[in-house]
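Here's a solo chain for you in structure tokens, the form predicted alone.
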Amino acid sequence: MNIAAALKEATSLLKDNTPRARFEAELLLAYHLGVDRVYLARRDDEEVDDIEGYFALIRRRAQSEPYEYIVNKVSFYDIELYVDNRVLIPRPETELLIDEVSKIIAQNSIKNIAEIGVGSGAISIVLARAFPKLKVVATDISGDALEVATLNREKFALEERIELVNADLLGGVEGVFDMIVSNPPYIANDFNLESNVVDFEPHGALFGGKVGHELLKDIIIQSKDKNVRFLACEMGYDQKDIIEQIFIQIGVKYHRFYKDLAGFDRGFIVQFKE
């Protein structure tokens, strides 16, 4: 089979499934015979080799399997990452939330920080290849998170300046941090998720409990309770009332909340001492 005739059969296969039928198949088989798109047009009455192959990956699209997880690989921030159903796809969501960490840490020359919940690693290492001299500690409750953060770190070379734990949020880690950051679970548990999403990805780093700001809750106390500077979150888009109760609760020197592209509410930035 050629490459027309194959993406022509593999965009009907899709067309059920994603919007993007046959820009998916474009890419799956772009990445099917490591090349890039534009060989497609220019090629498209060459053999499809390893035909079988393609139309594998086009069937676990077709399921819904995302696309990331099948080529194990996302584009965030200015970085691509290796990620696989070990690991949450990072979200651009996120990318905002690095934004804001990133202008904390220039205004106030932080130099050490924790993230809770490193998953593939995505925040940690824009953050480390943003600023030289930056230190992280980043824990994960997941091994196997862990396992994938680590090839990533390593990718990067950031082995002396990222040092992962395996860690229920901070729980028996030691050392002094100016600022946690964190994209923890936060959607409640009975909460009725895509299938593209609930699954495939680890229900461990999407289910925050029962209302789903649990842990929100619990990092936003432990943060005070080291006795951090700055606390930085992202959140559900409808949890900013019951957060911004906590805080009242607790006593916090300053908070403010955030916003994604769509004008949700998305993140927070707590200060807790000078």
Ligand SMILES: C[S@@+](CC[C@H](N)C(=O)[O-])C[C@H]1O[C@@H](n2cnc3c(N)ncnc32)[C@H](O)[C@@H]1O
The other form holds:
Amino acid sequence: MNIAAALKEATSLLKDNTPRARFEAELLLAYHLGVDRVYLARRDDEEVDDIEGYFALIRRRAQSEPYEYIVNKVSFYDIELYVDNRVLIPRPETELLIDEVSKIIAQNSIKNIAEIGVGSGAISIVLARAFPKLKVVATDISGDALEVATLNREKFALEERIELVNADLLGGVEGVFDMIVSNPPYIANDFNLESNVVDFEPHGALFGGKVGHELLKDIIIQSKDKNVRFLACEMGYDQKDIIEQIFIQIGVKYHRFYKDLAGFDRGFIVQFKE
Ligand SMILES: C[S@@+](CC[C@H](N)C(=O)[O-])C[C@H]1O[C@@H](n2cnc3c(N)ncnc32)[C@H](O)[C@@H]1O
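Could you drop in the structure for the form predicted in complex with the ligand? We only have the form predicted alone so far.
Okay, now the whole complex, with that chain kicking things off.
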């Protein structure tokens, strides 16, 4: 089968699953052939090698598997990370958390941070690359996620500056940190997620408990107990009021919520002490 016919058939197989069926058919063909997408232009008549292999990828996508898991990569901030179904696919909104955290690191000359729930390593790796003097201790309760984070840490040669620890939040982690950063699971267990998310991404990375903010609350309390200056977290768009109540109950020096590009509340920065 030639490129034109393969793309036509693949687009038709994908059309019910994605609004960008033709584009994804092209991306997956380029991935399959090991070429750039532009290579496909004006090569309609060229035969596709291993056409069955190509349609195997298309069938996975047609069954809602995220594109990023099929090609084992995701673009995030200024890097490309390895991902598979052991980790959450880093989301564009988490780039905003990085921007917020970066401002605080720069303004306060922060040298030591901890990340809770490192997943693929996205947040810790971007921050470590941006701040060459920064040391990071990053935890995850999932051994599977830590294996992926280890691959990505190696890809960017950050073994010396990012320590990966298998822990429940910061349980058993020694050390003094200026700041804690986290994008924890914050979705309520019974929330109806789309099939491409709930059927493929690890539930331990998505669901935070019965009401959703359970882990966020634990992180806020542990961070205060650890005597850190700053905590920055991503959260759900509807969790601002409940999180604000926690701040009032435990007493914090300063807090601020930030919004995502769609105007939804998406995270917070809290300062516990001077
Ligand atoms: C929403 S994902 C975030 C992953 C990554 N930091 C990112 O932003 O793409 C949450 C991560 O927290 C981890 N996690 C869940 N509960 C945890 C806990 N109690 N302690 C540490 N990590 C936890 C999950 O395994 C998952 O990797």
